[in-house]
Structures are given as C-alpha cells and as structure tokens.
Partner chain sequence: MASVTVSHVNKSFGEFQALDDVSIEFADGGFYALLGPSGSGKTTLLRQIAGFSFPDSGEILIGGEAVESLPVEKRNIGMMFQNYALFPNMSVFDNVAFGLMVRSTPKPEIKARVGEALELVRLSGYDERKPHQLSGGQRQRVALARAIVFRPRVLLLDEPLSALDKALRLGMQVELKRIQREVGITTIFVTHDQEEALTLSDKVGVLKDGKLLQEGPPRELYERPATAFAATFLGDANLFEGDVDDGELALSDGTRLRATAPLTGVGKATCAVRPEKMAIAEEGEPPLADHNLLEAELQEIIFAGNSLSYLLRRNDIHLRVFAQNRATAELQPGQRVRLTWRVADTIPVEA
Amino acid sequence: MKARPTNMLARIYLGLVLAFLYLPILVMAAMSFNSSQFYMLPIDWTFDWYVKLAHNTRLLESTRNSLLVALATTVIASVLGTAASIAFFRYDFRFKKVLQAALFPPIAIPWLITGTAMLLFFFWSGIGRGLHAMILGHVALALPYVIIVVSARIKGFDPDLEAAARSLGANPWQVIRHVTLPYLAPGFIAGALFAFAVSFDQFVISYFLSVPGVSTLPVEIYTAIKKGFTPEINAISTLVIAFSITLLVIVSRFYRFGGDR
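Taking the form predicted in complex with its partner chain, give the structure of this chain alone.
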C-alpha cells in the first residue's frame, strides 16, 4: 500500500519535515566547500578544507580509530548476537526468559550512566582505557540491538525448511549454506549495520574510555569544537555522511528490509 500526498497541505508538511531533516546537513556540506571560514555568502567554492583535512593527522587518526573500533565491534557483536539469537530460537534452557528480558535495560539506561559504570569497572578490573576498552564497551552496547534485529528475522524461520533440505540429500554444511544463511542474511546484515552505527556514533562511552592521543572521531570533533570551530570539521562530517549513505544504498540494493524477497 502506498499512500500519496494528494492535497497541498500534505505536500507542504512533507516538505517541511524533509527540510527539517536534511537542511542542516546540506548547509554543512555546502559550507565545507566555502572558502570563507565565517560562512560568508555567496559561496566561494573551494577544496581547501579537504586539502587541510588531508594534513590534519589528529582528525585522520581518530577517523581511522573510529573505523577500526566500529569494524571490530561489528564483527564481534554480529557473530555473538547471531549465535545468541539462534540459541534463543532453537534451544530451551534455564534462565532463558530472564536472559531475554535482561537484553532491554541496557538500551534504556542513559549512556552517560553506562559509560560511568564501564569506566569504573574497567579501572577497577585492570582493563583500563584505550581502543580495546572501547571495543569491549561498544560490543556490550551493540549486542542487544543485534540480538533483537536478528531474532525478529529468525522467528519467521520454518524449521521444516532445514528438514526438507536434509530429506533432499543436503549435508549439514549444504543446509546452512543454501537454506539457513540465505534466509538469515537480511537480519544478519541489518544487525551488523546497527552494530556499526552504534559504535561509529558513540560519543559518551568513547569519551570516557579514550586516553590522551587515542580517541575516536566523535570525541576528536568535540575536542576540536571546544578549541574553536574550523570548516575542516564540516569536511570530515560530509565525508562521513557520504560514506554512510553509500553503505546504505549498497545494502538496500541487495536486501529489502522488512519483507521477504
């Protein structure tokens, strides 16, 4: 079912919502190409800020850290989360209900509090701070999202499909490869995207767990803004947005979320 905004009022409303969502981003992207540091109009187009960015080792390094932490988080959280979802679906065990219920509070607890708790715990346990601590923290944050997303997909799985594949002569590996994985893939990809986003966007916990000289992009941007805003930040932000949009487009070309393809 597709609803079409037919009257004028609805069109204006839609326009306002879209403007509210995208205008700030567009302004920022435009300003990253403006040679004036003080947002003077009309725009005097330039790539200067991108060139400067290319020499800003602190921003580049923090971007690299962010990607590293986000990728590690994605891999670990997707694998653990998918395994947990399969276990929840397929097996009955003690405290299963308790464990499932325990997934939700971490989503509701403010990150500031989770971050404080992690900082205390990592300090007390000797894990300390740094990228490894951030990965640990981000995995903990991302896991509930992955499990919820992947579980939603698995719930619709008909175990008879695996039985049917076996009756047709497929060995366990062929069953997984041709039946189970293709079915789970959209859920798995969605879960992985969530994990990546949770980690890449994360500020509070990364801020608490960073050590001087080793931080992530959001933390570095925050520190830079405190010192004084430069359009280099517009430039890196625009690149990040372009990256995220490309990723989403690629994924949505292969999978339609929410429906069976």
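Given the form predicted in complex with its partner chain, state the structure of the form predicted alone.
The text that comes after this line covers the one chain and nothing more.
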C-alpha cells in the first residue's frame, strides 16, 4: 500500500519528462500544416509549406549535403571504430590505456573549442574548408562514440568461439564473417546510428568548416532564422524527424540492442 503514492509520483514525473521532450516536436509538426505564417489558431490545415519546401533549393541542397556528410561519416567512423575496438580487445601494446583514455576528451571538450581548433589546423595543413573538411571533422567527433559503443559490445565476446570455428576448418575470413561480425552487429549498428546522429545534427563544426554557398541543414536553418523564420523550416524538420523515427523502427525490427537478433 505504501508503494502506490511513490508509483503514482514516478508515473507523473515520467509523463512530465516525456511531455517536455516531445510536446515541442508535436507542436512544430502541427504548425508545419498551418496555413498561417504567424501560427494563428485554430490551425487551418494545409500542405502549402511542403509545396514551397519542394521549390526551396537552398534548404533542399543543404539537406542533401547533410545526408552526404552524415552517410560518409557513418561509413568511415563505423569501419574505423569497429576495427579499433577489435584491436583494443585482441591485442596488448604500448600506450593502450593512454589511447583508450584519449577517447573521452573529444566527447567532453566543448564543440566550440573543437571547431576553432579544427579550423586552424585545416588552414595550417592546407586541407581548407568545404564538404571534405566537414566529413573529416565529423569523423573525428563520431569515432569515439563508435569505439565506446562497439567496445562495450565486444567485451562480452568469447574468443573460444573463434577458436572453435578455426578448429572446424574455417579460414580467417570465414571466422570474421560467420562468428565475429554477427556478434558485433548490434553494437556496430548502434555505433553507426550514433555516428549518423552526431554528424547530421552537428552545427558548430559545420559552421566553422563550411564555405559560402555550401552548407549543411543545421547551418542553413540557423541562417534562415536570422533572416526571418518561415514554416518551411518546420516542414523540413518534420520530415527529418519522420525519417529518423522510421529508420529507428526498421533497425529495432531486426535487432534488439540487448544483443539478441
């Protein structure tokens, strides 16, 4: 009997937290269908802002750039991060602990400082700015997340499974393909999702490394808000959220991130 008030308070608190997180998103999505540019109520439902979005070349081009950078970052960071995680798990070498500890500062350091440092380094090294520089910067940010997530998964891996596969005649590639990679798949996918989210949502690094006329969606939204907010931004944001939710549903359909397929 004494636990009931506590359970009720816990449910109320959870409801308030969820409302705080999702209510602004729902309001934004609803306003993307409002014909009033000034968000007058009641909502006059329309698809006009989505039609105008289809003809907004700047927003569409920046969205394409964001997807290009995020996909490239996801592939590079996932492959390199998984390889690094396997190396940390299998081998002992000098400065291993130092390298593992060095994964955390990039996550903790404010992105403003990281962006300034990358801008100076890229100019000094001759890399310059542009999409290629943004991809390099985003990979540097996403790589620690992938390594940490995949390493957490690989810690539960039993090396005897690989030994058993080799004893049954499997070659090294077959061991990796049929034993190691299937076990790491949930961690690999989780790390890839982290990398994609970090890259696609990244503003500071993209702002520092972008060039005039070539920007990502967060930078373009920031620029558009400075000039004057339009519901087209609500429309593109709603589409991005819908895409993200769909992607998560598809992934969760095939994998439980506790480890079982």
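C-alpha atoms forming the largest set that superposes within 1.5 Å between two forms make up the rigid core. These figures come from a predicted structure and were not determined experimentally. Numbering follows the first chain given and starts at 1.
Core-superposed comparison between the two forms: the Cα of residue 243 travels less than 2 Å. A displacement of less than 2 angstroms separates the C-alpha positions of residue 24 between the two forms, with the rigid core held in common.
Once the core is aligned between the two forms, the alpha carbon position of residue 13 differs by 2.6 Å; this is the C-alpha shift at that site.
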